[in-house]
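Consider the single chain below, provided in C-alpha cells and representing the form predicted alone.
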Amino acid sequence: MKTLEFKTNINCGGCVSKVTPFLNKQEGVESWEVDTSNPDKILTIESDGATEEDVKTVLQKVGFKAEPVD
C-alpha cells in the first residue's frame, strides 16, 4: 500500500461529488479523501497499484487539475 498525495482544485462537496465515482471505480485506489479546507485541497489516496498518473488522468477526464506533492 503507497500513499499519494495531490494538490488540486476540487474545492467544495459538489466536486467531490463529482469526482467520486470515478475515483471509486479507479483500479488500484483502495481509499480517497480530500481535504478541502486545506488551500491546496490536498487529495489523499491509498493506492494498492493506481499511479499518479493513473490519478491524474482520471480526474482530467471529469475536469479537476492533481499536482503531485513531494
Contents of the next structure:
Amino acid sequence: MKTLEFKTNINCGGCVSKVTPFLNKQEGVESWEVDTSNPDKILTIESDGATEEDVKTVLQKVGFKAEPVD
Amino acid sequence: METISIFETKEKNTKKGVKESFPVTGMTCASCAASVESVLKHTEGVFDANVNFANSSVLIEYDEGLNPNQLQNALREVGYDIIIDAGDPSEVQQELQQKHYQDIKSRTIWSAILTLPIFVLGMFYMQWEPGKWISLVLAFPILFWFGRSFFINAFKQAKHGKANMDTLVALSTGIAFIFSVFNTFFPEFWLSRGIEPHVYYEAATVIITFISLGKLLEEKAKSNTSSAIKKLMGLQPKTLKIIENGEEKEVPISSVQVGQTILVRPGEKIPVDGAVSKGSSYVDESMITGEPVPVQKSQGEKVFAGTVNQKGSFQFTAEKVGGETLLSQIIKMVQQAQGSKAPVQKLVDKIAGIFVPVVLSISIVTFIVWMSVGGDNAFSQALLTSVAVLVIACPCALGLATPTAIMVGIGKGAENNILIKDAESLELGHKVNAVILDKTGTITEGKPLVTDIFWKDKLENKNEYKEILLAIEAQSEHPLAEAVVNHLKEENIVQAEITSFESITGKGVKAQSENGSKYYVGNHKLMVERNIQIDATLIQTAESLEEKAKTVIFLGNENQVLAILAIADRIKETSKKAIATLQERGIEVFMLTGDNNKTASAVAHQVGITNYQGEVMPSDKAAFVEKLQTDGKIVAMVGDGINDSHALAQANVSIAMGKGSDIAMDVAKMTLITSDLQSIPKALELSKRTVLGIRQNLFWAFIYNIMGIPIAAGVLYPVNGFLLDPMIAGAAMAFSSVSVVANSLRLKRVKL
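One more: the block was the form predicted alone; return the form predicted in complex with the partner chain.
Every chain and every other molecule in the complex is listed next, the one we just looked at coming first.
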C-alpha cells in the first residue's frame, strides 16, 4: 500500500462528484480523498498498485489536472 | 464504420470547422469549466473549445462531420451536459434558471401545504390515533420527494467524510421519520416497556419546509446572470469598411487582416486596434480611460476597438485584430476574473460541519451510558434517548437564519439607494479594509463643467460678449465647447449672430460678429500667436487654475483677452466627506484613474487621498486589486466605466455607480443609485449589521435546541424520571423560529 499525493484543480463539491465515479472505478485505487479547502486541492490516494501515471491519466479523462507532490 | 467516416471527413476538411456556442449545465466552479474544456478538446473531431464560466456557455470549433450529439455524450459521461439545438444560449440559460426557481418554489409550496395538517395533528391532536397514520402518509412525499435534494447532497458529502447543512437536515429528519414510522407500526415495543411511543412527523416536515423556504428567499434575492459579457461584445461592430485598391469595401469583422486600411465615419465605432493613417477626429475613449472628454487623434496616433469616433472621419491601419485587440483582452479578463472566484463558504455550513459530528458523538455517548447503567430496560432506553438527541438537535430555524437577515438587509439597502445583487457581497462587505475609487464619475461628476469665469478688469457689456461666446462655442466641434454652451445656456444667454467661423486646428476658433469685429476663442498659444494682449492678473489666474488641473480657455478680440474660463470635471460635494468617513473607520482609500498624473494628484489632494495613481490602464486596475488581495486585504472597488469592469470583477466587493455604464453595473454586485459616495460607508455598515444579524439568528436557531439535548439524553431521568417530551421539541422549534424572524426584522429599524 502506498500513499500518493497530488496537487489538483478539483475545486469544489461539483468537481468532486465528477471525478468520483472515475476514481472509484480505477483499478489499484484503494481509497481517495480531496481536500478542497486546501489551496492546492490536495488529492490523497491510497494506492494498491495504481501509479502516479494512472491517476493522472484517469483525471485527464474527466478533464482535471493533477501534479504529483513530492 | 462510423469511425472511418469521421476519419475521412476529417481528412477532407481539416480546416472546415463549425464554430458553435452551446449552454453548459452542471458547472459549479472555474475548475469545472476547465474540466469541460479539457474533455471537449480531447474529443475526436473537436479543434478547439472555450468555456465561459460567467454565462455557462462553451464555444466549440468542431469538424463538420461531427454530430453535436457526440459532443453531448462525451460530456454526459463525465457528468456535465450541453444543450444542443438551442437558439440563444443565454436565453436557454435564463430559462433554466427560471425553471430552477420555479422548481424550488413549487417544492416549497407543496411541502408547506402537506406540512400544515401534520403540524396541526402533531401539536393539537397528539393522542388521536389515526393522526399518526395520516401524518405518515403526508410526511413521506415531503421528505423523500420534495426534500430529496437534502438526502442526495448529504449522501454525496458523507462519501467524503464531510458534513454540511444538508447533512444536518437529512440526518435529523431521516432519523425522526424512521423513528416515528417504527413507533407508528410497533407501539407495543415501547408500551410493553412502560414507555410512551411518540411520533415526530411534524418536526421532520417543518424543517424541510422551512429550509426550502430559506432557499427560495435566497434564490429570489439573486438576480439573473450577468449579461455584461454580451454587452461588451456588442461594443465591437459586426462589419467594417476597408479601402482596397482605392475602393471602399464593406467586410465582416472576422475577415479583417493586419495591415489593411480601415475607414471610420463620424459616429462609428472603431472596429479593431490600429494607428491613424489619414485624417483626424476626436474619439471617445472612455471605455479604456474612463475619461468622458473625447481625445484628438491625428496621423500616427493609436486607436482602439470599441471606442467611438465623434464628428470627424479618418482612415487607419489595422495593427491588432480578433482576439488581440484591447477590447477582446478586456472581455477575456472580465470573464476570467468572474469565473475564478471561489464561492464563499456559508457560515451555516461551517457550523454544521462541527455541529453534526458533535451531536453524533453525544448521541453515541448517550447510547453507551444508558446501556451500561440503564438496568432492565437498558437497550430500549438507550435507543430512545440516543435517537431523541438526534431529533431535538436539528434547529428548524436554521434554514431561516441567513435568508431572512439577507432579505431584510437587501430591503434596507434599497431604502438607502443601495441595490444589492447577491448575498455574497452583503456577507463580505463588513470585512472590507481597502476601498479603491475610480476618479472620473465616481469621485468627480464625470463630465466637464465650467467652474470659473474671470473677466478683464473694468470690462463693460459682459453680456454681449457672452452672447458672442455662446454663438462661437455652439458651432465648435471641440469636446469642451459643450461645457461652455451648457454653462451659458443656464445663465439664459441668447446666442448672438456671427458671420464667419474658422477652426484653427489644435488651438481654437476664430469668428466674426455682425458688426465686423473679430473674436478668438482658444488656448494660450493662440492668443500669443495672434498678438492679443493679456492682463498680468489674468495670466496669474490662468496659471493658478492650471495648477489645479483645470483647462483654461481664453476669449479675446483682436486686441485683448476679455475673459478666461476654467473647465474641469468637478469633484462631487460629498466625496471628501465620504472618503474621510471611510478613513476614520480604518479603511484604506485608494484612487486609480486613467487620467493624467497632474489631474490625479490635484483631485486626490483635494479629497484627502494620499494613495493614488494616474494613467492606469484597465488591466492595471485589476492588477492593483489583486496586489492588495495578495497582501491579505479585502478589497472593495468602486467604479462606473467599462474600464473599471475588470477590476470590479476581481474585487471582493464590487460597487458600481448608478449613472455609469451598464457593463459596470452588470459586473458589480452592488449598485449605488445615487451619485453620493456617502452610500459606500453606509453599504459597508449595512453589511456589518446584516452579518451580525445572521450570527445572532444562528445563535437563536441553535440555542433552544442545544438546551434540549441534555434533556433528550436523559440527564434529568435519574432526578425526576423526565425524558424528552414532544412538547419540549415543539417548543424549542417554535421559540427558535420566532426569535430568528423577530431578530431579522429588527434590522429594519437600524439607522445607517
